[in-house]
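In the form predicted alone, a lone chain appears below as structure tokens.
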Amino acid sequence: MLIVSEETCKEVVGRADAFTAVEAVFAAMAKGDAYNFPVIREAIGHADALYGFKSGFDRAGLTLGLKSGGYWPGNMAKGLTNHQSTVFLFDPDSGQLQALVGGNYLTAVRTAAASSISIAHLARKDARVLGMVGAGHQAGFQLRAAAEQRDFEKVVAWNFHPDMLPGLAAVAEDIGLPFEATDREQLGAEADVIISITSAHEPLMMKDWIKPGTHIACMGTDTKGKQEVDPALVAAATVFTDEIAQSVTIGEAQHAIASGLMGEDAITPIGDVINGVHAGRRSDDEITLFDGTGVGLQDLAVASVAARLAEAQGKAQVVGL
């Protein structure tokens, strides 16, 4: 059995093996090769965490396992990722385990990396101002993966709490774009593609704010009641997503398949684009929408990578079972 470390997952998994491997998981999802399983979350009743646990099996990638982690917001306060989590590897021919891999990490690489896959399939090419709306921790992990799949000119931001967006703009400078602070309305007129990465509860993003021909990727809302952007918005864009089952439930749509504005059948799977199933954007003008919602195959793949990675360069832990 390998270990794999939180340094060495960071070692030896980059962004573009990521993207590879998130966007091939998603291509197999949509042909029904990869299958996740019901997600278990909870609150726990200590320390205001929530804990859970993602699995799945990818048949054409021969991966089965799961994700064991969640969310203790008060380990900012002890130096700790707020979020924490362990990806269990089993071999899918004996049900043996194979690897226990670092999650924290990996889970921030594969959240940018669907973000980032969401922009190459959908936004435009002529695609020039980013707009980030939110500047925790996950946001420079989103900001570097998406200016690698445009030629950003510029990015705009707002956050809730403004003393955050210093950082944010530092990442910014390090990948030698020029980063403006502003409000949501500005965001919303000036931004070609939009992130949102927050932990929110109501609409921060209006439908009158946004431009025509802008791609948006919610990826705050993965947990029922959370929302990002207002609902109408969603009715009214071309909506894709990871997982229907989890779009509708606990991700972005849930609230306009709630208040009524859309259908279920309106939710394309963004496995259909990368495979040639779906064209994708039809138009310049079309405002396009990937609802991430974050699936446990997504955590798999590259736990998958970074275990394979990590033996071939000599940097796993080997123990016996």
Given for the second form:
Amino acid sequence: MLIVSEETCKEVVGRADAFTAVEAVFAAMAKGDAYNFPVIREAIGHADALYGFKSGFDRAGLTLGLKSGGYWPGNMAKGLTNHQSTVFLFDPDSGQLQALVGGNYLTAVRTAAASSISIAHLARKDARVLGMVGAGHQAGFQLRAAAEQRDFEKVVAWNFHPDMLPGLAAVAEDIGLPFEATDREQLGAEADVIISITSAHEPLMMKDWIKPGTHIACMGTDTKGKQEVDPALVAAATVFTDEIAQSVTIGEAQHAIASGLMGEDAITPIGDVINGVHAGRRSDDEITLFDGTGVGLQDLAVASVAARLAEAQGKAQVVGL
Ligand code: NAD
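Previous: the form predicted alone; requested now: the form predicted together with ligand NAD:
Next comes the full complex, and the chain you just saw is listed first.
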């Protein structure tokens, strides 16, 4: 059995590894070769914490396991990350524990991989301006991964807490992209690709602010009640997602679905585009929207890569069962 620490995950798993692993598992999900089990998430009545499991089985990649963890709001004051998680991988042939893998860094890279996969498959090839809505922990990972998918010339950004924007500006500077803080309407007018990655509970981007041809990756809404964009924008866009069952219940599409603006049948798994079953973007004027809800299989996919690379590089701790 292997133990792979947070630090080792950072050393061995790069953005390209995460992209490849998550793209493969989205493809397997769309073919019915991989499936997520129902998510458990509970307020435990201690330390204000939310705790739960995301699990699944990828028969194509032979990855079985779960991510266990949640949100401890008091952690920041102790110098720890509020989101804490660990991935458990099991041998699908025997059920034996194969690996314990730190899940915090991997959650960020697998989430950034998801939006970057959507950009790779759905954004216009001539996209030049990247709009960032959000500037928290995940935003820098999102920006770095997105920047590798198109020849962006500029980043425009808005955040609910403006004091967090310099942190994102530093990431843009690090990768050599000019950065402008702007208001939301101007962001919509300028951006060819928009990533929203906030914990908002109300629409931040309205339909009338978005240009034809824009690709939007809505990444923050992963729970019932959260919301980042206008339901009319979701209904007007061609919508893709990681998993339809999550998109309509806990994803960005939940609001457009609940208000009857669109039906579940209007949503396409991004795996269908990866597999060539759906064309993806069909015109330069179409607005495409990726509803990235976050599935356990993404975590298992990147954790499996971490375990394999850490073992190969002699960086995993090997423990007898
Ligand atoms: P964070 O706490 O570091 O940052 C929160 C962000 O939301 C900041 O930009 C903050 O300014 C903004 N925000 C807070 N309250 C807001 C409000 N009322 N209105 C608008 N914006 C507000 O969090 P993070 O780790 O960067 O995660 C951001 C979001 O992404 C969270 O909601 C998290 O649950 C979600 N998330 C989704 C996935 C996925 O797979 N889809 C994975 C990880 C995290």
